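As structure tokens, one chain now follows by itself in the form predicted alone.
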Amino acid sequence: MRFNTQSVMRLALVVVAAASLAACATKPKTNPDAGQPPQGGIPDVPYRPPAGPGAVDTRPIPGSTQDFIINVGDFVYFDLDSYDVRSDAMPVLDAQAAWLRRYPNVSIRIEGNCDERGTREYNLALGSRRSNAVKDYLVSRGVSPSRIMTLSNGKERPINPGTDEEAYQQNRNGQTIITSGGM
């Protein structure tokens, strides 16, 4: 019997292809040690991977602007046509003074604001008196006046654009803003 070289090559390729397919078709071996502790571990306790990082602390950084706003408060409010510090503003201003004494490198700007009623000139003057009333209160509580700037926005920067009494009450305020030294 005579073999043709070409036929032998074809037969060899078919055998190699079949062997390759057979090798790929075998089932993977199961690992009897899966779920077991690494060598040297306690065999009766199932393996648990190490815990990931702990909970993220979302509290503001002490001494930061966020700390001041969230934990102290940056607004105090005034009555209509008044720049007298109200009794409900005193605890906020006392907390501001304590915070500012704790962080002596922080400088602030106090902005006096008014509601939309009244002339532009009247509200600029009233806003100035409000920001200075807040400054005077903080200075009386031990904050150096050199750390405090004042500014009047008059009625130009309302925090509530409404035209009802609730909006007016919110817009009659003194806002303390950290300008430097905060984190």
Contents of the next structure:
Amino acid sequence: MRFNTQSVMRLALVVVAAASLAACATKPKTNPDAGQPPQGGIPDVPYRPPAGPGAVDTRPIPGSTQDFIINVGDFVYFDLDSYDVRSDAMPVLDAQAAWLRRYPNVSIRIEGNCDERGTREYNLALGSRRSNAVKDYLVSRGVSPSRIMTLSNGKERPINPGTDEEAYQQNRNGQTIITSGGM
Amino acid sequence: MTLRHLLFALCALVMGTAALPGVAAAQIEVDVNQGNIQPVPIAIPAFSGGRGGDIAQVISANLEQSGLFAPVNPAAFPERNLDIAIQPNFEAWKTIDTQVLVNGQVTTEGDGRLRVDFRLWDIGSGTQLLGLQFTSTPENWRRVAHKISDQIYQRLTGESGYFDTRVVFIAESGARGKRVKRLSIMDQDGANNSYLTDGSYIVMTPRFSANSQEITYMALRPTGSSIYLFNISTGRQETLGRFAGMVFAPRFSPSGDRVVFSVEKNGNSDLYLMDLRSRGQTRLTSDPGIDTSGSFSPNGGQIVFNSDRAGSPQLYVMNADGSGVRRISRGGGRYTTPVWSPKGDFIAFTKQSGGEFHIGVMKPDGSDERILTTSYLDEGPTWAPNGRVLMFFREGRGGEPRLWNVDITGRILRPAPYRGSGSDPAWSPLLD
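The form predicted in complex with the partner chain, contrasted with the form predicted alone above:
Full assembly next; the chain just shown is listed first.
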């Protein structure tokens, strides 16, 4: 559930980003010396409706970092002060392992993160447990440990700056980041 | 570095003459260990001579910040332009609400050095408690003021002062979640603040060596973590070496020749000791729990640390070779970041209970636990060198971290004299 919602969110972000890029590229020039001089305001061009929904199909290139983030999912989440891989994380990690087996040149870094309800040093250790729990799971699903580097950010890199349980939950995570070999 | 050029001539009693009473037993006593509910009024008129007003202000601010003293408003002073060579008019000073008077003068020596003479008077008994003279380079006038503050504090409380000290900490800026963190150093009163790293990578948990010339801290980059040794005299720094996993939580031994730190392998964090001369490593713990935040006892014989080997993070003490591990924290809650007092009589810690964070102290055997503070997030205590005052950082819910002071009674709690956002403070020993 978490995985699906997140994928949709991320895809929406990509689409919005693409749309704003397109908007920038086609922004009309306002220099009055350029092109036709203004002729009483509205140019005499027949109306053409804009492209309808679905006219442009955007999707990540298979094997790319975007493919991994959007179609596989780069985050899994942990319970309070725990580094057990939760049942809702297993399908995500299974998909990560399958994707990594399909693209064997990809190397990854797994970052373990914690909420702010702990002290810095303890959370560095707890984050290490989380990143290694993710690593162990991927290795158990056939990913070579030589492709995996682990890192703990402790509580130093929260993805949600909020201070409620929802934010804490999002910040207790393991993130899989493609460091090389993505196409 | 200016520290190296410092040469204080500390000439106790050079000014004692037949015309002036010598040091007498103090009539006035300030008890640091009772948290002194009523601060002692103290009159500190501007010293005569150049910088005299500035020096009196620094002394005044130091003593006020301690919470034990209440500097009297100068408007009430019955005498002005006091001559250091003449005894104050005690009868006149008795008419205002003060018990202690500090006066002094600043002169320039023939070689250009600054000379500061000061006297401390007990007004009630009409006796001189201190008469001291300091010389230094003119740019070190603040340190002279801190040393005078230390002398006054020690004379009146019986405990060592802590004002001629510095603090290393993490200066923080930027939005929550994307904070820029820079290793920073300042005088304990917030003056002379400067950055030691540029904020392009995360830095954490700096700690001073016993000679105040070296700092050890942890840096976190996407490529991994490192522990650095930074010499503040030369500006040179080096790493402790390369490690496969995370390395963090470094702290010097009292003699400064070893560093205790945590190394993570396959997710398990254990404590290691490195000899800085040979670079040889000794593994101190080997259980599957988290072992971190090691801190030596002042004699170097023991280490207090944080472990969750029994399920939740608790405090343990072991011998410095890793033997004789025993748990000392016994109350409910999660205990982290233990720091042994430089006096040896207490261990300060961070505690989480009831959804809040606390700074507390306990005896090294775990007895006499005392909670000093409570808030949404209080973390990372560090001891002033006299072992009677702590600094820590407090972060309000959704806010930014700030440095705070609290005394060991918990009664004197106030923001540290640093205006910016900061965390992970570490107090230096008294400077030479």
